[in-house]
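As structure tokens, one chain now follows by itself in the form predicted alone.
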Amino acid sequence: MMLFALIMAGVVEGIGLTALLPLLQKAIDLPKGSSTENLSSSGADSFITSALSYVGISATVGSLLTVIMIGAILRSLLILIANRKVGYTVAHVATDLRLALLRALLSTRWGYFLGQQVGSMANAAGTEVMRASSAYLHAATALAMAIQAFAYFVVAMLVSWKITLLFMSVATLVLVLLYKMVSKAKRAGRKQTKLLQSLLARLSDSLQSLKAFKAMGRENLADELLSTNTMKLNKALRKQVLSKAVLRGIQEPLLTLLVIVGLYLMLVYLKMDLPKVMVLIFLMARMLNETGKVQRKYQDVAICESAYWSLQEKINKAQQHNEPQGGDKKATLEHGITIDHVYFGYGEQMILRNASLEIPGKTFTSIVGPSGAGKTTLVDLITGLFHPEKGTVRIDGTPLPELDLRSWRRMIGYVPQDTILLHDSIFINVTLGEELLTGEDVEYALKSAGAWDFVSEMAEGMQTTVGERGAKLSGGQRQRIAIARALIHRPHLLILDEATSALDPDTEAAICQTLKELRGQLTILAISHQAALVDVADRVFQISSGEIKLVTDHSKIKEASIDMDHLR
């Protein structure tokens, strides 16, 4: 739609501009009086003259000024036209470039996910994303003119296609020799582009980090850093405006002085009629004003692209690790997981090995053992984050890779180490902005996870804003707000990643009441060094040098959580 109206304006604008040699030679020409008499045709305006003796109108001054009037009218339509669906192109554009980075993002595989810059992948939903679509904003404006200087070029062939051609072979010599400016602004878009991305990642993990950082009194080496970065990126940019400013400094006089090189030349040494020269200059200079400002629009396209292609990068890398889903099969829980002589490593370091045991449905589970000895990896076995390089992982007795992985996973509610909340409401942290899931559903959840009370007694309740990562709250609740976000959609196995080692004991003690009276209901898995979840679990296990155990006296393992608690 957006290239036909281009065209369409540019073929109304031509048979316009048609209409100017018989108007000014007419105006030249003819004696008073005689406005209403037919305009001998010849040449460019021929075309004009014929159309309108077809229709049955006379070429005169009033009938061609409605013609450039009308054609005017009609370019500025379609030119309207044209520019609104560029304009919903292009943001069409940012949303299927950010989709399509968010959907690869999240489809790969937990491992390729773990080696990504957070805040280059949010640079690159942000800036990369609208830099490409202005990319794009560039190029379909750089069509439009360009379609605008094609039409100024055949009606200039048709008044004079030698002095046409010889105007346009020096103007593309000129533009050629210009070219430099638009190859040192597409350098300086590169080195943006690289240097955006490394100092939006620097400055998330910055941010991240900077409670510790004011703590300690080093904010100043955070600074340091994220400046070096600016200095680097605003020297790029200085570039980038350095090269368009002389493009246009030097295009515009060279253009210029051409057409009045020109405009000299027909009128003192080919002694041309005045009227075509009049039309002819005129042509020439809406066509090389046209043509330099797709030369300009260009050097945007080539600083913006870099984006694109850095966009795509990502996509791409993302789109090759890609996470199976499995098979087919839906998941169950009703007899429990069995983990199979399993091995797992992390490149040459083995983690897990000949690793075996069974949870039974409706259990409780908990597995204890030094850092790094692979608890956490077991849990991301089980939940498929991760694959065993020999061994099953088994579900109801069907093996992993067979089940639909996204069902398996909807019957999980995990509680991560590290709790991270949303700059959000209670409410929303909770639900996570899933629409079906109601007030009630968010009461039981908090009850269940220990969080009622202090929920109910803040000013605002559930709709309470827990701030940035849920800096607002204590870790206490953070932990138990993760907790409440684990068990709302009622889950059939639980998975607590030392989700209690921030609580104080009162507050251990109640959710290991409420685990316990979960117990029966569904299957808990709990990974911890707490003595209080060892003595409600009916099954505990030890890894230890990348095998696993059955403990079944449980005393050695509160001996050896009581030394952890003092050493801490």
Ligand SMILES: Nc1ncnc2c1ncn2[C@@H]1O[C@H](COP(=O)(O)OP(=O)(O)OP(=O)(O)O)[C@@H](O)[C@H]1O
Second form
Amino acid sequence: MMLFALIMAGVVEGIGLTALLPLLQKAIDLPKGSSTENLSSSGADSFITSALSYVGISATVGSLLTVIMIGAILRSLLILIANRKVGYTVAHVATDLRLALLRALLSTRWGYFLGQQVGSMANAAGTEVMRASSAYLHAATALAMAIQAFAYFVVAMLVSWKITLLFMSVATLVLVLLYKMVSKAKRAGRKQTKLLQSLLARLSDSLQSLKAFKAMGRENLADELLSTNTMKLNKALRKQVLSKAVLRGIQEPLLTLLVIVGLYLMLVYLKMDLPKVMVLIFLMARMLNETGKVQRKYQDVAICESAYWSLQEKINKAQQHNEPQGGDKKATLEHGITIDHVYFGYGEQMILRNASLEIPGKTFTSIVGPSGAGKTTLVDLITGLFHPEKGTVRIDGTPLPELDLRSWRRMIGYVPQDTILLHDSIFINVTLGEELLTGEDVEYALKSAGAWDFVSEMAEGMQTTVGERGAKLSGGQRQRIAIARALIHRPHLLILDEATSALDPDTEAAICQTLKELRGQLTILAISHQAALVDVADRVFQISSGEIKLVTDHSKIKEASIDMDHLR
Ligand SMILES: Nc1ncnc2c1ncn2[C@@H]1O[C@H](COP(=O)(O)OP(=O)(O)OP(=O)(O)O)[C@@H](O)[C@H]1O
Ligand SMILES: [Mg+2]
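Please give the corresponding structure for the form predicted together with the named molecule, as opposed to the form predicted alone shown earlier.
Below, the chain from earlier opens the complete complex, with every other chain and molecule after it.
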């Protein structure tokens, strides 16, 4: 649609301009413009005069001016339509790219996602999308200008093809010589794409650990890391601005010089008719002006283009690492979860070796083991974030790969080891924006998680904002909000990964009491070193050296924790 409107604009303008030559001839021969005499010669002027006489209008100054006028108005209208389309399309391109990136990222395999840097992804969704869509805008504008330039070219060819070709060849030579500036800008753009990516990745990393940096008086280290990148970025930006300025600064006078030399040649050497010379010079000046602009716009495209490719690469890679959605069996959890002779490692490093365990449905199971033993990894195998290299994970007897993964995960309430909350209200942090959940549901969940006391005391209650990553709450308060978030969906399986590690014994005991009451309604799997959570469990397993052992005797747990201390 855009292209069609632009081409039509070019055609209309071309037709309008063919009236120039007969107009000037008439104006010079008969200044009053009242004659109906047909001054046709070959080419451009004969076309419009015969077209006018075909519809019964004589080629007077008035009618020719009207043709030019109508051509100009129609051209503006068509360009307006095209630009409107460009606007819509640019917004569309930006939205599509952003959504494609987000969707691809959200559905990647967990192992792939862990290898990505949040800052670099945020940069892709923000800066790179903007630059990519402006590359599109520049390309569309360049195309519009190229079509305009072509319209001038065609009309000029009708007036005098020899002069036009000569002009165009010299102009092309000028543009080719100036291409260096385009490549320079392209390189600067590519550098910026890379630098922005690493700068934002660093920035988000450093800002997330700023507390530790600041508390140790080491924020200057973060500053140094960032400012090196920022200075490099500054240099790339300078190069970009410079190459743009140089291109414009050299291109404009050169093309003007070309027009002046052309004018001189036509008037003095070729002794051409004044009307013809005037029309040709007018057309050449416009054509060269538009062609110069095409090159400058192309330079803008070259600057931004690398952002598009970088973005596209991220989308493609993420799509290649798409997480399989498993089979089509609906998940149930009545009988329990079985880990059957499972082997798993990250790369070379084996974490679980021949590990087996049974978690009967509606029971409370605890897992203990030294740090780095593979407890979180085991949970990741149950939630299907990772898959065993050998052996099977079964849910109610069905191997996990045969289950509809999403239906299985929607049965799980998961409290991760590192509680990170959204910078939003407690209400949103618990419901995660699920619209069906009400204030009563949130209150129930907060009460079950032992969080109601402190939330109800806050001035804004559950509408209180928790700050960046939940920083306005204490560690234990964050944990309880995370437990409420897991409980509100009334899960069939509740997984607590060190979920009470930051709580005082009384609060922890209160949560254990809730969990005790929940036992029988749902399956609970708690990873913990805390005695309270271990005591309340029906079964306790210990992971060490890649193996899982059932520990039923509480005295043995104490031994196990002595072992753990030893291992640490
Ligand atoms: N994504 C990963 N890539 C590579 N190695 C990993 C990854 N995640 C964990 N590991 C390694 O696997 C081992 C087990 O990690 P895991 O998080 O399961 O331990 P854990 O028992 O939960 O420890 P903790 O009690 O400290 O939470 C560790 O040695 C860890 O370095
Ligand atoms: Mg862990």
